[in-house]
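In the block that follows, a single chain appears as structure tokens, in the form predicted on its own.
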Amino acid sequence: MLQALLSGILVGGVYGLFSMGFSIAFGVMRIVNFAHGELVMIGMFAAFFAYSAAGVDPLVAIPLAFVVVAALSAVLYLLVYRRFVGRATLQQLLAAIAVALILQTSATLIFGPSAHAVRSNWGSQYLLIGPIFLSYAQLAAFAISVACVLTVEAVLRKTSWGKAIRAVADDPEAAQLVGLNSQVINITAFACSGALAGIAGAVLVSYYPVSPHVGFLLMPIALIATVLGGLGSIGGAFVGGIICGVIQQMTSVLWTSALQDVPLYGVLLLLLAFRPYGLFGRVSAH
């Protein structure tokens, strides 16, 4: 049980990292970006390409994944998402699903349908603490995730750019009246959302294989973690990701790993029914 708890916390930290990016897109622009899982996949492939082409460790390739996915996110916002800000949720979902399918198909054509894994020496080693064993790759990934969430929270609370993002998220019309350019803020916020997905992809590929379909598997977790933490709550999304990781690992121990996601969907249904604003969200966030 202790092994499952600690493993769940480590895995959940990475879940929380890419869930934060999903939460930023919703919190600022009210866009439910169902292509966010594919952005994580692009980050994984960027880091894997650096490893396979030049032998660069995925964690060292984090800046590459950061830049690639942030730039791609900005382009996607300008070409697609900006047209759906303030539109009906169904229109946003259809547009995001179309983007996800395009990214998934493009990755299949470029990299092939098979899964690819990084085989580094340190990534397959474990830290032994009595009967407990912890993957060095997962420990490093969790440490990077914690550093990212602390940095993002500090930026949003302490910098003028972060305060501008929060102002646009709270009231776009009032923010424009006081001179804030909501279009520029939306672009940078969406790029930041993608950058977090890129970082998550780079740390995730250090111990988890990447394929064009991995985003489809990750997207439900990002959604559940974001709803669990509270829609629009960045720190809440991170905590929600950790809770999702722990639930998965505990289910694998107490039940079966083949059905480890089933309790997550049960948690999602209960939240939507009884606490739709999540654990840390405000009542007005839904």
Given for the second form:
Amino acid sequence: MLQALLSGILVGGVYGLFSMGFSIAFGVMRIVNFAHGELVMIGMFAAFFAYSAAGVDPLVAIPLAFVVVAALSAVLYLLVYRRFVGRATLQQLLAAIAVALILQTSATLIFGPSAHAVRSNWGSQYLLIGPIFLSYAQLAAFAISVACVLTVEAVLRKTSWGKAIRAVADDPEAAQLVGLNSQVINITAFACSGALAGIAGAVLVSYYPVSPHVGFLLMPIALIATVLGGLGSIGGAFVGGIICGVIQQMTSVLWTSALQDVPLYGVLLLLLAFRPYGLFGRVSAH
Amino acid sequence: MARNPAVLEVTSVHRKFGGLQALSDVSFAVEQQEVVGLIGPNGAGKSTLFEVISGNIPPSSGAIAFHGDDVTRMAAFRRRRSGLCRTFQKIRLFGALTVAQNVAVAAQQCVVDGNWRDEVASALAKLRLTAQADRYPSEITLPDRKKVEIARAIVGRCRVLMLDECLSGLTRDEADEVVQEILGLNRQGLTIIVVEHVMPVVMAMAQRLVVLQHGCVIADGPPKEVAANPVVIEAYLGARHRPAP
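Based on the form predicted on its own presented above, generate the structure block for the form predicted together with its partner chain.
All chains and molecules follow, beginning with the one already shown.
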């Protein structure tokens, strides 16, 4: 049980990282970016490409994944998402699903449909503490995730840009009328959302194989973690990700790993029925 | 006597929402350091006109000039940065930010010369909000929230301040306090346009009234003159109250 709990927390840290990115896009622009899992996938492929082409460790390739996915996200925002800010959720969802399918298909064409894994020496080693064994790769991934989350929280709370983002998230129309250029804020926020997905991808690929369809598996976790943490609560999404990781690992130990996602969907349904604003969201959250 | 130059000119502005003509051929000008009251019955188009002037919604046709520059197609945030500022009918402070941070987000965009931190402190001091600087909007009184909106609107470069029903929901004493702050800003050189339903206050504050009905300007002049205008009396009270010729 303790093993499952600790493994769940470590895995959940990375879930929390990309869920925070998803939550930023939703919190600031009210965009439910169903292509967010595909952005994680692109980050994984960017790091895998650095590894396979130049032998660069995925963790060293984090800046590459950061830049590639942030730039791609900014382009996607300008080409697609900006037209859907403030529009009905159904239109946004359809647009995001279309983007997800285009990214998946493009990745299949470029990298092929099969899964690719990074085989680094340290990535497959474990830290033994009595009966508990923890993967070095997962420990590193968790530490990086926590560092990123703390950085994002500090940026949002302390910097001018962070306060501007929080103002736009609160009331985009009023923000425009006090002099904030919402369009610029949205582009940078969406790039930041993608950058977190890129970092998550780079750390994830150090212990999890990448395929063009991996985003499809990750997307529901981001959604559940965001709802769990509270819609609009960016820090809450990280905690939600950790809870998702723990539920998955506990299910694997107590039931079967084949059905590890089933309780997650149960939690999602219960939340939507009884506490739709999540654990840390405000009742007025959208 | 020479007239002051117009700082804001609204010329033949029309705005249609589907089949509804919200504004129809609206024209008026506001001079430097004037206090203009924009009045009219409910649904007259006052708030729509504010939205159009501030750039939140575009006019269907017509033009808006600010200090001689055509700003008709200028984005709302650029208008604010150039000094065309407003508050909202329903308070729209950023709930996740403190009073000082609410003012600071505007200052960081709109202060062109000098230090934005000094400007924030100055705006808070002008509205006597320094003691509330670190509180959240939910922790302060309604009159103080109204004053924070005004502080956020005037910080940095503010040349025309548009106040949309900023006295609604206040007691008489609270309203008097806010009015004194507004008149103080006007004495310091600020041009003010005010939409207000509390007529005695508007009559006392404004040097000129522009009256809207069904999206059209039906009167424009000094308060006493407008108050005696039969067309205005009819708009507010109905035809049976029209004074006998």
